[in-house]
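First, one chain by itself in structure tokens, the form predicted on its own.
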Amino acid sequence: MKSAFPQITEIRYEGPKSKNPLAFKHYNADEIVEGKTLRDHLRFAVVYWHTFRGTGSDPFGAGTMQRPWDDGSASISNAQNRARVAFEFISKLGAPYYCWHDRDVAPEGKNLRETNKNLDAVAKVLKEEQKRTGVKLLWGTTNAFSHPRFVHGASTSCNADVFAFAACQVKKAMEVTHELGGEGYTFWGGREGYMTLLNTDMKREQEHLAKFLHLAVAHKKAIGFKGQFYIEPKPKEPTKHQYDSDAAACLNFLREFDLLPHFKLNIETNHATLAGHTMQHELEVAGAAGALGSIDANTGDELLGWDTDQFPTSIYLTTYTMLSVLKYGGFKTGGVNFDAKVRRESFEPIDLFYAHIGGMDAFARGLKIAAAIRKDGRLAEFVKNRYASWDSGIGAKIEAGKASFKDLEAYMLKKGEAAASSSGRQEYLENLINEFI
């Protein structure tokens, strides 16, 4: 096949002093940090949807992207050619993984049977390309939100036939993910929510969503798929409210319906922002519950209130992210998945390289800075000392469940007043972080 990027050779690490825009300044894949290579810590993945299917269109204008390898048709041959281009890009970039929605890689047919056949035809090429390049599938997922049949949702639709169709679509996508050696499978409820409660039976819809996920768990066992299941929180857009609105809501839902043992969370920065949280907050919520699985690495624009999916370039963002990821033991089956798209104004193919190089360098710097902060120990020591009153005496008794309200009353009546609290020293800690950045 003719090269789609003939002027681009393999992207290499040249170090911080390099002025080459097509080289890594900080991502040295083989560099060891906290006992693992950067490659194994970060487990970078390129997404199929934004990177190879994004057109640059928005509500106010048509697409702008120049993609000379794509003839714009919904033919199988075009989809197969696109797959080969994708692997040329990913392998030249040096990312070890990729991710896809089923409809990214293969077009919809005139019925379910034809749609499944289309996916099989492209999956054959994906498998060939994985073998040729060594690039692996981090996770697959299903687009059950774009087609008009999903106007009222998929598993939460008021139409039982739509629930059944979505189940068939997920079944097939899970099977293809399994065939391709995928390390996980993600559920994102693109329209699993409501626009108005006036026409919504919320209790019934959430029960249907839980039933759907239990069916997926059962099928996972039936086909012998060992990959991790993920839920991806998002509060809104395109719906007014989505049932997987943030990490806490997802965890509550999973616990309520006895699904927590089967799922971890795939946390996205821009979704955290839309929920009114920071990325670090969402990671801490998931991590504390033992449910931190993977991340969608992107960012939003502080002045815009929607999901802009920009590439991450803030070293503060990546440092805080990796502090939490390292705190909870790092990625096992998940990774750093660039669910990000080049700007509408960045329309040339080479911009795809610039964007991913920048994101990979930003996360490499964030990882190394986070590791240095952990090695320094002052931040961890400060937090430990701040909670020292819980490590002995009355605090230890409360945590051990050995103190009743009556016991606490007797304690305070004898003591008379609570001990003075220490300063939170936020400014000192922010200055400490700045020492490393």
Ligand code: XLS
The other form holds:
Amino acid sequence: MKSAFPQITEIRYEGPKSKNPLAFKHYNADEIVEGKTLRDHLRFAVVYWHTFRGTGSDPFGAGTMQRPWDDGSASISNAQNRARVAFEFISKLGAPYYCWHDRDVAPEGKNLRETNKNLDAVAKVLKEEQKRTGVKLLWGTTNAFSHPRFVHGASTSCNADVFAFAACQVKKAMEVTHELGGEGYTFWGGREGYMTLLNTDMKREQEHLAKFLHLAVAHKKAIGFKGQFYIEPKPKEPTKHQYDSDAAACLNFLREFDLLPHFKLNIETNHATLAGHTMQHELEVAGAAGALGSIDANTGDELLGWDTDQFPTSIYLTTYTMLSVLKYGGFKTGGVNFDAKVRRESFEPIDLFYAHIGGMDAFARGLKIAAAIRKDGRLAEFVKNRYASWDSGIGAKIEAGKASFKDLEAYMLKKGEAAASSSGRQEYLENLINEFI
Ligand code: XLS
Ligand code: NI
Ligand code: NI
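With the form predicted on its own done, generate the form predicted in complex with this ligand in the same format.
Zooming out: every chain and molecule, the one shown earlier first.
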């Protein structure tokens, strides 16, 4: 096959002094941080959808991307050829993983049978290419939102046939993920939400969503798939209200319907900000519940209120992200998945390399900075001391469940007034972080 990126051999680490835009300045895959290589900490994944199917179209204009290897047809041979190009890109970049939706890799046929056949035909090439390059599948997922049949959602559709169709799709995509040795499977809500409550039975729709996920858990067992299931929260877009609106809403839903043992969360930066949260907030909510699984690494734009899915380059963002990831023990099955797309104006193939190199370097720096902050210890020490009143005396009694309201009243009547609190020292702590950036 003709090389799609003949001018690139392999992206190498050249160190922070390098001026080569096609080299890593900070991502040295073999470097050890907190006892693990950067490769194993970060587990970078390239997404198939934005990187190999993104056209650059927006509501105001047509696609702009130059992808000379793609003939634009919905043929199987084009899809197979594209898959080979994808693996040339991912392996030259040096990312260990990739992720896909079923419909990114293979075209929809005229009925379910033909569609499944198409997916098998491309999955065969994916398997060959995984074997040839050593690139692995971080997770697979289903696109049950683009086709017009999903106009009212998939598992939450008012049309039971659409639920059935989506079930077939997840069944097949999960089987292909299993066949390709995928380490996880993600459920992002697509159109599982509503545009207006006037036509919506919200309770019934959420029960259907839970039923759907239970069926997925049962099928996972039936085929012996051991990968991790993830739910990916997002508050809006395409619907006005998505049921999986943020980490807390997802956890509540999973608990209510006895699904929590089977799922972790895949937290996406731009979705966090759309929900009115920081990425770190979402990571802390997930982590505290033992449900921090994986991240979709991207960023929004402060001045644009939608899911712009830009490549992450802010060192503050990656530092705070990695502080939380390290705090909760690092990635096990998950990783840093670049659910990000180059801008419509960055239309040359080489821009795909610049984008990913920048994101990988930003995360490598974030990881090293976070590790340095942890080694320094002042931040953790400060937080620990801030809660010192809980380590003994009345605080320890309350935490141990040994103090009733009556006991607390007796304690405070005797004392008369609460002890003075100490300063939160936000500015001091912000300065401390800046020592490391
Ligand atoms: C869309 C989501 C989507 C999921 C996979 O906003 O981020 O890309 O990651 O379906
Ligand atoms: Ni995503
Ligand atoms: Ni997104």
